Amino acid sequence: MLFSPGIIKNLKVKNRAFMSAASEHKADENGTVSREQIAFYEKFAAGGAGLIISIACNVHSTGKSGPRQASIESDENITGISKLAEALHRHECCAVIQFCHSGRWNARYQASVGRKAVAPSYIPDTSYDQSIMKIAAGPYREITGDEIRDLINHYADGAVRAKESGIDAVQIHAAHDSLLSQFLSPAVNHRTDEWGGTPENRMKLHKSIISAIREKLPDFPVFLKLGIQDGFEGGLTFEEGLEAAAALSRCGFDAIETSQGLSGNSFNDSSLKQGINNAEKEAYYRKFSSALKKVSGIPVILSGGIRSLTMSEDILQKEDADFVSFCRPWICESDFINKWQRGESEKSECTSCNQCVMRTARLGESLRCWLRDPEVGAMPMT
C-alpha cells in the first residue's frame, strides 16, 4: 500500500511516503529560499517521496526562529517559492510548505534581533522552562489580541502566496513546540480571555487561521500538523488533544498530521524519540492517529519513529493512517523509498541519534546528518 496512490481534497499524491517539514536553516539571510535549499528538498523528491512538507517558514517576523529561516511574509519571497516548486514538481513529487510560528521557543533568536518573543501567557518558573527547548529561552511576553488578529491575516495572506507560488498546499504547525501548540496546552496558555481558558477557546486561534484561509482560498489544500498531548505532567492530555482535533478535522482542514505537543524535559518526553532500534519502538504516535481515524473524516498522516517497510505497510493495511511520514530518516538516506520500490527492504540507516537536530537548534547550523557527516564531531545531548 505504501507505494499505492492517494487523495487529499484535490490533491492526488503518487504514493503514501510524505516527508515530514524541518527547520533546515538553508534559506538566504533574507528569508528567500536559496539553491541549497531547493537542491535539499529536491533530492528526497528524487529519492521517491511522494509529498514533501518543506521549509518551516515564517508568516510574521514574531515567528521567526533564525537568521535562515525561509519566510513568505513577503511578495517578494514569492519567486523562490516558486522554485522549489518547480523543482519537487519535476519528480512528480507534490509541494507542500509549512507555516511554522515559534512563540517563546524562538527567543533566543528574537533577543538577538532586539525583541521580546510572543507567546499566549507569561509564566515564570513553570515546567516548561526547564524542558528541552531551555536552549532557546530567553525573555517573552504575552501576545495581545490585536497582536493575534494580525497573525491571523498574516496566516492567509500567505496562503495566497503559496498558491501563487505553485505550492500544492500548506500545513499549518501546531504541534511539538509551535505557538499554536503554546495556545493549546493548558499548561502555558493562561489567557483569560476569548484566546485561553476553555479548551475550545484555546483552540480558537486555530479555527480562525483556517476560516481567514478560506475566505479567500475556498479549495486549497491546508493541513493541520497537531500536536494531541504533551511531554510532561500538567500539559495537554490525550483525551483533550483527541476532542480537539476531531473538532479541527471539521473546521475546513483537509488532513491532520499527528504528533506530539510541547516538549518535556528529555528527548523521549518530546516528538524526536531516540533509540529506535526495534519495531516495538517504531511509529510511537500511532495510538494518535489510530483514535483520530476513528473520529476524524479526513485523511490522517502519521509521523514519528517510522524506519521500516513493514511498519509503514502494518499502519496502512490496518487502517491507522492513510499516509505515512518521515523525517530524521531522509536526513539520514535520501532515497530509501526508492530502495525500498526496488525490492530492498532494510529499515533506515537513521539511528535516531538526534546530532541533526542538537547542532541546528544550538548552533544554528544548516540541517545535515551527523552519521554521514562524522568529521563534525558529537555534541553532549545535555
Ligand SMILES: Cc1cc2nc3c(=O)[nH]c(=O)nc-3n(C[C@H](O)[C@H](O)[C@H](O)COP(=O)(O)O)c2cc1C
The other form holds:
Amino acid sequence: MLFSPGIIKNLKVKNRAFMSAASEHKADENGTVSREQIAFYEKFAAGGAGLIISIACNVHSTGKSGPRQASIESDENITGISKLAEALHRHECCAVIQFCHSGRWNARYQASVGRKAVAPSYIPDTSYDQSIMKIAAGPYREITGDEIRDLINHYADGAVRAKESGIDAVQIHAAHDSLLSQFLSPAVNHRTDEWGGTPENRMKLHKSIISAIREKLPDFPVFLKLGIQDGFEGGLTFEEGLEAAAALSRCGFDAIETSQGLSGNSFNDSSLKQGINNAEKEAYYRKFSSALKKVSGIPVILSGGIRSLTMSEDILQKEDADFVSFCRPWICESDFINKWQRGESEKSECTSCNQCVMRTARLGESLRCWLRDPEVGAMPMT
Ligand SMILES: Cc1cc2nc3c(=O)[nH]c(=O)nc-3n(C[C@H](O)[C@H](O)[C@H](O)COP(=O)(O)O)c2cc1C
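Let's see the other form, the form predicted together with this ligand, since the form predicted on its own is already up.
The next block holds the full complex; its first chain is the one shown before.
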C-alpha cells in the first residue's frame, strides 16, 4: 500500500511515504531559500518521497526563530520558494511548505534582535519552564487582540505567495510547541477574551487562519499538523485534543497530520521520542491517527517513530492512517523509501539519538545527521 498513489483534495501523490517538517536552518540570512536548502530537500525527493513538507518558514517576524529560518513574509521570498517547488517536482514529488510560529519559544532569537516573543498569556509561574524547550527560552509577553488579527492576515498572505511560487499545499503548524499549540492548551492559554477559556475559543485562531486563507484561495490545499495531547499532566488531554481535531477537520482543512502538543521535560515526553528499537516503540501516535480516522472525513497523516516497511504497511492496511510520514529517518538516510520499494526491507538506520535536534536547536547549526559525521563530538542531551 505504501507505494500506491493517493489523493488529498485536488493533489495527486505518487505514494504514501511523506517527509514531515524539519527546521533545518539552511536559508540565507535574509530568509530566502538557499541552494543548500534546495539540495537538502531534493535528495529526499530523489530518494522516493511522495510528498515533502519542507521549510518550516515564518509568516510574521514575531514567528522567526533563527537567522537562517526561511520566510514567506515578503514577495521577495517567492523566487527562492519557486526554485524549491521546481526541484521537488522534477522527481514527481509534491512540494508542501509549513508555516511555523513558535510563540514564546522564539524568545531566545527574538531577544537577540531586540524584541520580546509573543504568547497567548504571560505566565509568571515558572513550572512550565522545565519543558525541553527551555533551551529557546527568553523574555516574552502576551499577544494583543490586534496583533492576533494582523497575524491571521499574514498566514493568508503567506498562502497566496506559496501558491504563486508553484507550491502544491501549505501546512499550518499547530503541533508540538508551536504558537497554535500554546493557544489550544489550557496549561498556557489563560486568556479571558475571545481567544481563551473554552475549547472553542482556544481553537478560534486555528479556525480564523483557515477562514482567512479560504477567502483568498478557495481551492488551494491546506493541511494542519495538530498536537492531540500535551506531554505533561495538566495540559491538553487526549479527549479534548481529539474533539478539537474532529472540529477542525470540518472547517476547511484538507488533511490533518497527527502528532503531540506541548513537550514535557524530556525527549520521551515530546514528539521526538528516543530509543525506537522495536516494533512496540514504533508509530507512537498511532492511537491519535486511528481515533481521528473514525471521526474525520479528511485524510489523516501519521508521523512519529515510524521506522519500518512492515509497520508502515500495517498502519495503512488497517486504515489507521491514509499516509505515513517520517522525519529523522530521512535526515539519516535519504533513499530509504527507494530501498524499500526495491525490496530491501531493512528498517531505517536512524537510532533516534536526537543529536540532529540538539545541534540545530541549541547551536543553530545547519541540520545534519550526526551518526553520519562521527568526527563531530556528541552534544550533552540536557
Ligand atoms: C531536527 C528536527 C526539526 C524539526 N522541526 C520541526 C518543525 O519545524 N515543524 C514540525 O512540525 N515538526 C518538526 N520536527 C518534528 C518532525 O516533523 C516529526 O514530527 C518528529 O521528528 C517525529 O517523527 P520521526 O520519528 O519520524 O522523526 C522536527 C524534527 C527534527 C528531528
